[in-house]
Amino acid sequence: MTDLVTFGETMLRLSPPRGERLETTRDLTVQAGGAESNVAVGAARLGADARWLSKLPDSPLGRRIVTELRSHGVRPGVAWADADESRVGTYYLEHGGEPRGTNVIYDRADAAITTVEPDELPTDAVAEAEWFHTTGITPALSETTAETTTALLRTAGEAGTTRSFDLNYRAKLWDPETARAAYEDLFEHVDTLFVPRRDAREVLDREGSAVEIAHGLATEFGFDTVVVTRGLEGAVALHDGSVYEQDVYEAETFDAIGTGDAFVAGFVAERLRGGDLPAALRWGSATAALKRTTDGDLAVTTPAEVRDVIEGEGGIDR
């Protein structure tokens, strides 16, 4: 049995050196990045047997993504498309200090994944997995990906696989009203919901504290677990009527992209090991802190490093 299966788009991330602008740089660093594959990599690095399902063109760029994910222990389950008729989505990340800030430019229209259908994917992997994870980014990509997301969540539910969903709202993909309707249609197929407090308020129209938001969502949609993340204020989880809180671990931020995915990866990896909710929150928070110290979308870390963060150890490794 596979521990974790994720489903979603992975793009190529192109970044100029820090401090340089896209319009003037002569160099771009190429890395793989996508919410669901970020979770798969993070969990695999922490000991989970992880698979990632998606669709890519059979081209050097598509194979580049698969090679990078495999290097971190993830087993891809990819539907290969004709390279002449499809493409890999890309995004450009320009790091900038204040007041300019960091800017993301997407170039993902008509990517191969927008045409993916369930029968192209190894859906038996979903049915045989202990945990299935996807995010609110995937159904925003096309009607087809929305339908496939629903189908895979149903397959997981019918097989007794635990299903998690990270809201992961992206304003550059759709408006809040459209997103909310789509999310709420999926919620009946979700056991564990991850939601940033900001998105709960702005997209799901939920008011109140993180605890009140978690209670409201669990009551209305029947989630087993709701995890509300609050940025620098940490996270709150509601499970079986009990509330658990977790502070953030301090980190010197080198690259914040992928922090939320790292949190999910640490949380899920610990739950797969049989950890309780407080332990899962600690592992999620520690993995997220470590991610902030590394470049790229991926949480390239180890269980020992996560334990050191939790236990308060650190300093120079001699």
Contents of the next structure:
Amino acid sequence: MTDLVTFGETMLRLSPPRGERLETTRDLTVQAGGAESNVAVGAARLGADARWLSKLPDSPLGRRIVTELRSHGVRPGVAWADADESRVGTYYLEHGGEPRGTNVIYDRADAAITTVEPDELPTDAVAEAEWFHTTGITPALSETTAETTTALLRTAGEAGTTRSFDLNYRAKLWDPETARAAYEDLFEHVDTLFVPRRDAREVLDREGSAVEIAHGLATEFGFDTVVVTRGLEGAVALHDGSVYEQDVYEAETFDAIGTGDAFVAGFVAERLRGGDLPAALRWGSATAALKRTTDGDLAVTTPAEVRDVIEGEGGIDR
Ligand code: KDG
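For comparison with the form predicted alone, would you give the structure of this protein in the form predicted together with 2-keto-3-deoxygluconate?
Then the entire complex follows, led off by the chain already shown.
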């Protein structure tokens, strides 16, 4: 039985060296990046048997993504599209620094995944997995991906696979009202919801503290677990009426992109190992801290490093 299956778009992330502008740089680093494959990689590196489902052109660019994800132990389940009729999505990332923010430019319209149908994917993998994860980015890509997302969540639900969903609102893909309606349609198929507090307020129209938000969402939609993330203020989880709080572990932030996915990866990997909710929150938070110290979307880490963060053992190892 596969431990974890994720579903979503993976793009090529193109970023100039730090301190250089997209407008003038001659160099772009190419890395794979996509919320759902970030989770699969993070969890695989922490010991989970992880698969990631998607659609890509059968081209050097599509294969580039698969090769990178495989190198971290993820087993891709890819629907290959005709290279002449489809494309890989890309995103450009220019690192900011005070007073300039980090800027993401998407070039992903009509990427191969926008036409993905369930029967092109190894849906058995979802039914046979212990855990299925996707995010609010996927239904934003096209009507077809929205329908396929629902279909895969249904397949998981019918098979008794635990389903998690990270809201991951992306303002460059859609507006809050459209997103909210789509999310609310999906919520009945979700067991564990991850939601940044800011998105809960601005997109789901929730008021109050993270705990109040979690209670409200759990009551209205019947989630088994709600995890509200609060950036540097840590996370709050609600399960069965009990609330668990987790601080962030301090980290020098080199690259914040992918931090939320790393949190989910650590959380899910620990849950799959049988860890309780407080342990999963610690693993999520520690994996997120480690992610922030490295370049790229991926949480390239190990269980030993995560344990060291949790036990407060950083510093120079020599
Ligand atoms: O969470 C990181 C993602 O934002 C990044 O990988 C790009 O998937 C991406 C997206 O759609 O924003």
